[in-house]
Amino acid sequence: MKVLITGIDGYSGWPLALHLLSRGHDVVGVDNFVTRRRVREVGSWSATPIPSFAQRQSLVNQLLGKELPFHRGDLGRYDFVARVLEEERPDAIVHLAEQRSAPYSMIDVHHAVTTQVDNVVGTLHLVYAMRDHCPDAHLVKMGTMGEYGTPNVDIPEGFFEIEYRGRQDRLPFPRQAGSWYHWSKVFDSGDVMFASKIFDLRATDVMQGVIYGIRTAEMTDRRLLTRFDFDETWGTALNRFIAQAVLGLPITPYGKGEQIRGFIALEDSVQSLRLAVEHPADRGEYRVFNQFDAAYSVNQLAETTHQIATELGLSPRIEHPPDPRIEAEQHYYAPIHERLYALGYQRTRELSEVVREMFTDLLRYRRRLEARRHVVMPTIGWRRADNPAALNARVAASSAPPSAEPPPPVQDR
């Protein structure tokens, strides 16, 4: 099967490419490297040194004996998207090329607009190009569990049965997104659902929980590691907690720390996406998979990080700064996740096991964390008008590299 991955250079795209190649699939990549630029924009970098994509292609050929064709370009240009799909005619498209950070979308009006334009326009370009050039291909779009918000009822996989005033119907479950980024994903979901109906396309919307980890089984060499973002803009809460523990900073669950989300290990996330690719939707079908293994509160993540850090000889402490987000800090959370298990999905990694592995890698790259320690603590608030000023100060602090930072093995460009 030929699989086109948009956003192949990203946190999920790169390990997915390695996983699919190891399973005998042909992979073609698309990216414009905007995440690398946007991480630099906020004064940060990946804790793991990331090779250029040309180096990554060479490593795939050298270490895996595989070819990895690649198209550099922007999904915001329809001529580019149409040309790639007409040339490649993929059997499946895994769409990961979207701005993925809620805090980034909340910096100011410009970042909010950029997020929504990039994400919605790129998705619309894909579905139109599929209609015209590869109508039998299967679109696997990465959504987010954050689309649902935290309703006080169980969360179904996309749709639910409802009775209202004596009438019944099957409807999309209401969305209650919590950032401009999450709303862009809601709009994406609606567009893909509509496109599958009017264009008779195959579509799977994967509502992704928070992914954690740096490694998968295919990463047999350090140079194959995926990126690890730890700053407050691009790093998840767990990423930040581990970086904080390594740096001797307080571990900082926001507010009460009782916010609950679904989580899945990176290795199990790529397994889920592969299963979706290998079991395509029917023509005209739009289906939804909730992709996560277990739900944890932010406090549980902080406590797990604290326990493992202590075992490793570190001495972290837990502090609770005010929550910069507008969200329920205590809530009910019970999403349903059955459809991937019906396709043969099996959980392979546990949270504590992966956190220990992440500590091992981050201790190796501790000096890269030290060089950007000032980007970890929160400065972006959902209501604040001075977000850009706070970020500008942080970027200025990053402009002069400290003398203790050695040149990385490969440049994060």
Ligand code: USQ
The other form holds:
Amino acid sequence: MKVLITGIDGYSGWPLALHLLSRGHDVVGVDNFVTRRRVREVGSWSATPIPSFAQRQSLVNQLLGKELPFHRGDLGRYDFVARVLEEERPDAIVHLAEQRSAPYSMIDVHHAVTTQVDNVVGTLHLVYAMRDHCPDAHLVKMGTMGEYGTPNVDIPEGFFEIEYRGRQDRLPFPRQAGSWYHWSKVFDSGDVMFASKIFDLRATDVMQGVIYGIRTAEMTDRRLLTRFDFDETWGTALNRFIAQAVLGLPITPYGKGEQIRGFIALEDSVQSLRLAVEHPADRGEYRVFNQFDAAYSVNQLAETTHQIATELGLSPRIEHPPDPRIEAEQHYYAPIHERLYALGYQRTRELSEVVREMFTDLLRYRRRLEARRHVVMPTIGWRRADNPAALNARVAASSAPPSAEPPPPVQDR
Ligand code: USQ
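Moving from the form predicted on its own to the form predicted together with the named molecule:
Let's see the whole complex now, leading with the same chain.
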């Protein structure tokens, strides 16, 4: 199959490209490198050194013997999106090119607006360009488990049967997102559901849990590693905890730490996206997959991190800062996740195994973590008004300009 990945340069997009290429698919990439710029904006960088995209293309060529065509551009420009789809006519589009950070969207009004405009407009441009240039293609859209929030009932995969005042229907399950970012995904879901109906498109909305991990089986060379964010804005819970333990900073489950989320290893996340691609939805069908392996509280993840860090001779400690978010710190959580398993999905990575692997990799990149330790602890609050000032101060304090990133290391295995 020919698969177009928007956001191919990102944390998930790059491993997905490698995985699909290794499974014999053709991959075409699209990206505008905005994540690299926005991570610099908050004074941070990836713990793993990331080669330029041109270098990534030659590595794919050299190590996998594959071509990786690429279009640099912004999904906010319809002429660009239409031209790429007309030229490439892919069988599937995996749409990952969205602003993906909840804290980033909560910095101030401008970050809230840019998140929602980028995400909603990019998706709308894609569905219109699909209608006009590749109406038979399958859109695999990255949604998020966070769209549902934490209701006090089980969470179905997108839709549920309801009886109300004596009548029954199958309706979209209510959304109760917890950040401007998560709300942008809710709006996207509505738009994709509607587009599949009016344009007769094939669409899968993947409600993804929090991803953790640093590498996949295809990363046989250190230069093929994906980016790894650990700062308060771009790093996610478990990835941050391990970076904190390596740095000797406190591991930070927020508030009571009983917030439960669905989690999935990076490797299994790309496996499930491949399965979605290889089993397309029907024309006019909008389907929803809840994509995670297991639900953990952030306390459980902090304890696992603490235990493995101790085994490795580090001296970790757990602290509970006040939760900077407005979210339930203790709640019921039972989402259903069956549809991917029905397509053959199997969990391949155990939590503790991936945590150990992350420690090994991050200890190797300890100096890069050290250079950005000042951006790890939380400062962005869901209610605070002084966020831009705090952010600007931190960027100014950043110890080295982005151009000082060392070149990618040479092959090590
Ligand atoms: N958390 C901590 N301590 C930290 C960081 C986070 O306790 O140092 C807590 C948060 O308060 C939250 C939970 O961990 O309750 C998850 O936070 P997160 O930052 O790991 O993830 P989140 O902001 O929800 O967003 C991430 C990705 C997003 C994706 C989403 C899936 O950034 O792109 O959509 O995970 S989900 O969480 O299922 O919505």
